[in-house]
Amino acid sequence: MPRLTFSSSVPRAASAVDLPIASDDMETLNPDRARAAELSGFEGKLGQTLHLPGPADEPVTVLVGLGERADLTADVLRRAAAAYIRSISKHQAAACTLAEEPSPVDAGDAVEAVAIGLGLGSYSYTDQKSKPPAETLRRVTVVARGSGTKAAFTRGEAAVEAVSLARDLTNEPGGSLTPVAFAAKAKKACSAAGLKLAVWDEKRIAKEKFGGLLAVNQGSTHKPRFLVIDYTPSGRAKGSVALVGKGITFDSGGLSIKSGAGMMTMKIDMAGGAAVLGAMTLLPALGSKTAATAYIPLTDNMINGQAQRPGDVFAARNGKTVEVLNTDAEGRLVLADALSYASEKKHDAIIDIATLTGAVSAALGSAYAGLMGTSDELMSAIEASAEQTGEKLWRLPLPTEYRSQLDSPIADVKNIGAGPYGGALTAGLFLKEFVSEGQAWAHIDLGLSAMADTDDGVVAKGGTGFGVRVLADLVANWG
């Protein structure tokens, strides 16, 4: 990734400079540029770019489409900045003036959005390459003026770093990102951010009666871990929010084994835990006045002679017994313990995030995550944060008439619903069993939104880091 810098003017070293243009402002281009745009089919649509070389001693001008001016938002600026930085990969240094574009977007919000778009748009994961591809682009300068814009740029940089952390974790193979390795990376990240971290080993997990985490871990040679991360603001806290992230570092399905194709991307099954960790590291940079605690259960879901069998029963942290009829519905088992424990701490709200079901993507596709919960006020706050960050959520119900599908003849509850439909909803109903009565709680089911097949706006191919910014925004603007 190129280095991002901030300046009030275009650096002399820049060999490319953007010229943002809305589709309904095309007539403002000078005749030469208008002719070049017409010949190339450039119409100012969002994400379009067109390079217009000038004299040899001047930088290349890059037209960057914004779409219709009336639709200009922070998310449009993020997407435009991502398109711009992808188009200038052959340059060594460039400037970006998108943040100075006159718009209804606040100047600080514009600078932050542009920094995020540039940073996330240039993200790539190369840690497993024997010879990482050489990067020509070394520096991109965000050009803006005005009070508070430098601080906004710094917030944008911090968001890029937090999302990149989550993406790196999600992209890393499950064979190297074991629970112990995840905990070690979390320790490094928390130390850098000034967060308090407690790492529970298998003995502490057993002592705390985390039956679901232990049951899923039975088939693994890698020991489980449970992370508790605390962010404490300076001064009196405005409230307390719990973030719970699923951390299945690899999911084979257990004895209810997945197909080869279904298993191929299961290194991403800890994307919820990665998002929570990333969000926590971002809170100090945002100056959040709300306290937050993260709870991340970590294990893989593998097969050996000790693996849990379909039909086995375990007791979760809150004492409820669970009949496990499908060992591939394991994420809800580890979250059951984490949600039970978080409920005991009397937070103002609990939000969990998980790659919980494929059913949610059957309903919503790969761009949207599902949102459900017990508090309309909490879900509305999450939706407001998602609107700010450009991450797509869609609210789903928790229908009480489906609850009977989880009834077990031998235990308090079973871990899957009846029949092939509504799997995301019955999974949400299962989690609700482990949240205290009256507790404000919301559940984000990532589904396929945790991983992308292609670059799209600020999303890069591979792990997306979905949830980092929306969770951090929610906590930072709590109350």
Ligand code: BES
Second form
Amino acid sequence: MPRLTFSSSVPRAASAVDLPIASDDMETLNPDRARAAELSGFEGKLGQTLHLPGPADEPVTVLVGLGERADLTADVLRRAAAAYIRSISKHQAAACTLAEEPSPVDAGDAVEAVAIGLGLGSYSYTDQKSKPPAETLRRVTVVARGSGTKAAFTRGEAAVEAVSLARDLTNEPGGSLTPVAFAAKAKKACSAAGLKLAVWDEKRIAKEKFGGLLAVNQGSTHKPRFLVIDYTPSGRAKGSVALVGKGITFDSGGLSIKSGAGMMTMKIDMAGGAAVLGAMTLLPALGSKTAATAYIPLTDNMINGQAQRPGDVFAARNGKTVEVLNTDAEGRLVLADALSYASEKKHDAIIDIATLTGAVSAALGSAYAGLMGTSDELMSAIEASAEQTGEKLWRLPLPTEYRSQLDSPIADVKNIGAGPYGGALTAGLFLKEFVSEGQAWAHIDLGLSAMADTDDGVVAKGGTGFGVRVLADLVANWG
Ligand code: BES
Ligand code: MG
Ligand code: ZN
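Provide the structure of the form predicted together with the ligand, given the form predicted on its own shown above.
Entire complex below, previous chain first.
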């Protein structure tokens, strides 16, 4: 990935410089450029770019479409920056003046957005290649002046690093990213960010009566882990927020086994845990005045002679007994313990994030994650953050009418609803059973938004890192 730097002027070494242009400003181009644009179908649409070579020794001018001027937002700048950096991969050094474009977006927010667009738009995962493809582009300089723009650039860089960490973890194969390996990576990231990390091993997990995490782990040769990460601001904390992330390092479905196709992508089933870890590492850079604690249950969902059977019953941390009728509904079992535990700690709010159901994507498609919860105020705050960061969330209900679907003939609850319909909602209702009464709680079901088939805007093919920025923004702007 190219290095991002910040400067108040275009560096000499840059062989490409952008010229941002809105679709309704096309007539401001000089006749030569206007003609080149017409010939190539460049209309200033968002995502379009056009390279216009200048005289020898002068940098290439890259027209970067912004779409309609009236629609210019931070999200537009992120997408335009991502399109720009994808178009200049043949250059060694380039400049990006996008943030200098006059727009209703605050100058600092614009610089932050551009840094994020450049950094995330050029993300690629090459750790498994024997010969990582050589990259030509080495340096892109974000050009901006004005007070606060340098600090905004630094915030953008930190966001790129945090999201890239979550993407790297999500993209890593399940065979190598075991719970122990995840914990080791978390240790490195937490010490770099100055966060406190506690790693519970299987003995501690048993002592703390995490029956759900142990039940899912029963069929595995890899030991489970439970991570507790603390961020404490300097000075008096403005409240405290809990972030809980599903960390299934591979989901085979267990004895209720998935199809080959259904299993193919299931290394991503720890994307919620990765998002929570990424968000925590971003809090110091955002200068959050609010404290946060992350809780990440880690195990894979595998099969051996000890694996849990459909029909088995376990008791979760809060004492509730669960009849497991489908071992593929495992995320909710590990979250049950984590949510019960987080509830004991009296946080102002608890937010969990998980690749919990395929059903949420049947409802919303792969670009949106579902948002459910017990507190309108909390969900509105999450939506406000998502509006800023461009991660798309859509509110879904937790209908009390469906609660009886979880009644078990032999235990307190069963782990699946009555059928395939409303599967994201019955999953949400199941989680609610493990959040204490009166606790403000919200649940983000990532479904397929955790991964992408193609590059699109700041999203690159593979793990998306969805949730990192929205959760960090929520905590940093709390209260
Ligand atoms: N990890 C899956 C959900 C999932 C599937 C997320 C595809 C993203 C992409 C989860 O553990 C699961 O298997 N859920 C089941 C629940 C069902 C058995 C009630 C599902 O969605 O089919
Ligand atoms: Mg499953
Ligand atoms: Zn799963």
